[in-house]
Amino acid sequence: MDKRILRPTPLNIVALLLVIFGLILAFIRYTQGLGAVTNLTDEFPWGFWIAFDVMCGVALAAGGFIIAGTVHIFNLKRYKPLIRPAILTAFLGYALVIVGVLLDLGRPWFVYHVLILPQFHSVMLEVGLCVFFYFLVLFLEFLPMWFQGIKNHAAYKALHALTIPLAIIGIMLSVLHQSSLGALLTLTKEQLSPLWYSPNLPFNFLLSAVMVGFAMVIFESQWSSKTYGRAIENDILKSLAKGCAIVAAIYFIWRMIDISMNGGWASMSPGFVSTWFWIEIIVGAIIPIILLIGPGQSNPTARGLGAFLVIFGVVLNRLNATLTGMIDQMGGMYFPTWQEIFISIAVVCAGILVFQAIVQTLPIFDEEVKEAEAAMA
């Protein structure tokens, strides 16, 4: 592998450039307003970065937690090679949520409010508590990785014998909050069209949240290979693939029943709103199933595509939920502006940079790791 800390690729150097440019945005955003830059109103108060950076983001760290559990907890090993892949992701995908919270929030400086004066009967404060703790697990997760990079062995003993508490918090608060997100949405009843209202909000975020950790692991695994030249882990892959399949399943058959249940199908009428929904349902949820549930297990390509459909899908699923399904209810149009967009996109592309030059630097692939311990002993 490449040991630069960031090879000077067009893409790379694209990606610098959208973050100088969201960096001046930013500085926009916080000298002279939300107004100077989003198209946030009354009617629409949360927008994009909500939306896309916090609802968006938290589901997709969660391959952390997925993988976490299924190590730690049941004590499956040979997964263990994807552990230090997914808890980085998860790690500078939450980092990334708290960049697009300070981003939306009006007074940004009175964010640690949430600890010194909390509103107990919000559901806000466990969103709230649930990821700024989350995030300081993923950080204790993440130190022996940088003691290990360092050579500080006495360090990193200490913090990896903390291994398995940590895994359990960690998934403590991550069944937490990815269902409370759901909660939170459950007290928009008069403003969130029937598609996506339900009861049920909190499973419904939970059960996607599973299924897009697989797909993200499955993502980034590959993405890695291919970019760093490494070995694909194929078996492994393939059966992350089956389970991803099977909960994609499991979540489109209950997403039909839920909402024949609260009557979302008398809603139903050609239009914006269903036309999202459909898109939603069937390039996110039966497409990705047909080729993950059969041979496409197997083959790379057939599942890389499936597991970016399934990402695809939730991505729209909770920007679905948080935006395009209030529409109608709100009577009203909300679009971000080409600012909101930029922003999110400098934030997605700083995340990425990051993580290339962490894993540039530090011992996080499997290969790695073991030469590392070797090293250690």
Contents of the next structure:
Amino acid sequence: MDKRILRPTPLNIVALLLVIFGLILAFIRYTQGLGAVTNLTDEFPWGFWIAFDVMCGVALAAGGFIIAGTVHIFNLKRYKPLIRPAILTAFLGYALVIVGVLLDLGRPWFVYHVLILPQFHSVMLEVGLCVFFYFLVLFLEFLPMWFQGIKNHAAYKALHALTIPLAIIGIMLSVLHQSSLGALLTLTKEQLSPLWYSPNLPFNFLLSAVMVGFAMVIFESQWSSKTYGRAIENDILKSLAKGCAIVAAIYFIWRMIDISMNGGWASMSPGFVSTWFWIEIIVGAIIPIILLIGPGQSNPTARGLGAFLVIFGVVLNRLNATLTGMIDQMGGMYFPTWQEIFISIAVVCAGILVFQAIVQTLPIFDEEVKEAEAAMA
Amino acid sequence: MSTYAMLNDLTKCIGCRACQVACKEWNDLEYHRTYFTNTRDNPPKLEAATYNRLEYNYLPDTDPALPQRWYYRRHMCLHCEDPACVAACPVEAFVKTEEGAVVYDEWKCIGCRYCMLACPFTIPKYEWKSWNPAVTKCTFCFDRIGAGEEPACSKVCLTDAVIFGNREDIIADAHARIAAAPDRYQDTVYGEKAVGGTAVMFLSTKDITLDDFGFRTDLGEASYPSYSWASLSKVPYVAVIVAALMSVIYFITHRRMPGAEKK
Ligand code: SF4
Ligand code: SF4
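Could you give the coordinates for the form predicted together with its partner chain, as opposed to the form predicted on its own above?
Below, the chain from earlier opens the complete complex, with every other chain and molecule after it.
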């Protein structure tokens, strides 16, 4: 097998160029202020970086705690081959979220103040501490892979012993973090359309994170088995698809009830905002539920598409709840500048490149893990 | 020490903008080049270098015999008694002082801008052009108050449209003004109760409803921080319950079944 750290495929080269370009834009942002590269204004102080890099990034990293819980807590051993890729994705996902946060904060050099000057009545503090501590947990969950890769067996064993406590703390922090992102927006009652606003936003965010956690694991497994030629048993993916479909169905029904309770239907008028709402619901929920609930579960194409649409739906949900849904009430239109979008793309590209490099060098996939474990025994 | 408050009597304001100028002067804020727009408001909006701004409202003539009627609403931080910005900030950059001012410390701020989203009156503004930006808003001239002075705006007001004093005295004065001319004033002191009470209060005219004048009458009397506290106060319980539940499930699923000892 090709053991170069990064294969110089055309896509990787484009990704690398984008990362370099992103660094140049980031330099402008740090020297000339947020106003120089973003369309943020006093009327619209939160934009694409919060909505995409942070809100979506955290949701899409949910696969980590879902699989950790399934394997370590519920003891469903057959999902074990999925655990390392899922932890790695979550770890890198959170790293990207942190990069996004540091880009968006006006004074990122003071970010450590959340540790030394905490104000415990702030939802933002909860969000900040959860990012920090869960990232730490994910780092500790990732480290054994590293130690195994460099054949430091003593360190590997020491950290390996912490697996269960880390999994439990990780699940706890994830539950708090996913829901706290919803809680951040509960303050925006006056600004956010009732199609998304709800006093139950923390729960809605948590439920959709569980759903997208399953979808991410399915999508990623299918993608990496294509790219790296490592097949995951169809059976396992089928059960995951089933889990995803069940959570998605519950989420869909709950959203409908929730919107009725908040008078969302009555407020709805045809237009920009409601169009995006329907795309989110139909393309991002109804169609994937149909794809995943029946025979589509065992068909790789249908399953992959279903998982992709669930991911699309949750990304759209976060963008809508943070941006689209606010446009009517904020009295100001916001659309990200090309720089905001490019920097976000560059951040994602960096993540993909690092993911590949790690997969190439450390034992992440099943056969390599078994080999490495055999070598240690 | 009793907390201070300020009353804006909009029926007495003549729109001279002395308070706007005094504010810029005292706080040493940058001036803008002004220009004509289709309103008389200038500067056009509150922003990083404008803490205080008059909004000009012209009432359409219903009766040509009456003189033209203009009303001016002052736009500024209301220095809430239980402020949303203070509760929103993760790092105590905003505090409510014992004098009643809500003040900001840029050396604590991390720049998350949650305060801007949280404020029910959309008051905090941001220095978008700076590499090391700060949030800005009216300071209640806490530096003057601390020295026993009143804020710059109330000091310069020619017509007593803006007065400053102890909160109880100010509220009593406001109600006395209403009682003395009930056909002139709206029968509310805006800010006495809204969002749990504010230090900056308003008396408005009968000629125009509070809503039409741009006052948020839909905000209720509960303080904003009480909403987020409802979910935040549950956090420790959620944490403990989730962790305990996961541990219990772990022990159940990993229990050795009798007769299934060996792997
Ligand atoms: S008006 Fe807004 S900025 Fe001023 S104290 Fe109240 S919440 Fe804070
Ligand atoms: S922008 Fe600064 S003052 Fe406002 S909430 Fe964030 S840290 Fe606090």
